[in-house]
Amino acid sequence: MASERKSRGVALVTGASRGIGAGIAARLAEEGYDVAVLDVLESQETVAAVERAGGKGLSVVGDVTKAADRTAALGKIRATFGRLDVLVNNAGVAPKVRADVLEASEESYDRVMTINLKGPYFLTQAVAKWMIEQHGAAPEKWRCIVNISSMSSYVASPSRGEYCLSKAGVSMATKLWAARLAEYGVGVYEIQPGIIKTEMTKVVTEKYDKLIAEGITPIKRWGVPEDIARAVAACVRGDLAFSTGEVINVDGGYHLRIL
């Protein structure tokens, strides 16, 4: 039971209501931390698979891109637990239409922007001011921020423009606060998902099974939510504590170039 342990900390994980930032949640949840859930949905289901894991959950129904939302959640994170510890930003959307860029709408543009990077970078900056607030109580503990983009972020997508010039800033925004943050202790990493098997891959299964078998990527299967779970439990327990700004492909290899 979660009360028979002693928690590592507070983890916020947003977008995980299912997929991978559930996955991620119940990873965490594994490794020690308690985890609040930020998520457009009820993330009951979520907080139930952390509590099976021994931890404290905690579902915040809220939209990362709003202001209040963001602050309402964590002044209920720290009413609830006190503390945080470890943020991660997993929320994000594709197209609603897959549209070639001579024809993408800026509407499209403003709702995938909004989501993947704005709103993350401003959840991003409140929570750096807390964990600079903790380091001043607590410097030898360990914090850190993981940001979940894509190999979109460097592959690019014609028909999907604005997610791989969304997942290109989720890039950037990882080097600046790992810049900003190391002389507060935090760590600040990048994990790159490749061919993940989730809702939002679901309607191009046929398509991926086919580049996958084909040898598109040297580890010859999809990718599930465990594979990043994994990686980002890695960056939570502070394995790379003297590693910041890093990015770890999630992918199967795919990132190689092989002749």
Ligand code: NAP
Second form
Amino acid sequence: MASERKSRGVALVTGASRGIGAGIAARLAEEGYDVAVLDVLESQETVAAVERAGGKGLSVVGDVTKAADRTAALGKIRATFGRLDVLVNNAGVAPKVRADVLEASEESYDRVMTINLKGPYFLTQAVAKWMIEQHGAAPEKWRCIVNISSMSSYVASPSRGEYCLSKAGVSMATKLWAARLAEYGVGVYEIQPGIIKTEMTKVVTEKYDKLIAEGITPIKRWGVPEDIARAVAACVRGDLAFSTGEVINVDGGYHLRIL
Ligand code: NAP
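Provide the structure of the form predicted together with the ligand, given the form predicted alone shown above.
And the full complex, kicking off with our chain again.
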């Protein structure tokens, strides 16, 4: 735990023991936030990065799909910090095996949908109730929720249909929470990452190296976690305070239709 600085608030980032979530947690600490991490693994490296940036860090081991873990995590954040201003729903998984939609299993469907959509949906519900309570006590304070979805929200990949469905669901969840929470001063945003270099994309490195070299993205490089983290920081700072339910593509321009 570090520092004399004045905290701007407290953020919870899920799935931040590594990858995009770790980048977001470190960036939010640089923005002045204390950061709790909920991940199935201990997040000591992320906590250390948060503390190097001058924030207080808290690693909570838990599974976003389990109601008891969600409740315990929020209880621990309440006991440690007494408040929560920002939720970043980042934890997510790809299917263990890429299987054609004609062959895909119910088991994989349930796993991916539960982790990517159901868990974050009910975590958001619990956090939203707490944010509404905090709004009553401090209505001037800016609060926000950021969902990390994917370009798979709108790109059909028949070899991982369950992933696409889960991310399309996250896009609707963004709209639902944005509509419901606006009156309580909570902005809700969605970041749609493109091809980002993390553990998740390690298995498809060669494929994406080739596609990027051939120009699949107008900006010819892999994205990195910091690209996503900067976009999250803009949302959290309140730079988009008169926007809610907004989708931000962080994809090297992949979403453009180019003739
Ligand atoms: P990653 O490196 O695999 O990191 C995801 C983290 O979430 C891991 O630490 C993982 O733990 C954790 N996690 C998984 N299931 C969880 C659960 N039930 N409860 C709590 N934590 C859990 O993935 P990433 O590339 O950083 O992806 C982060 C987010 O960005 C995901 O939602 C992903 O869909 C999205 N995204 C990524 C890309 C990309 O190109 N990388 C593109 C578009 C969208 P384990 O070690 O157990 O897996």
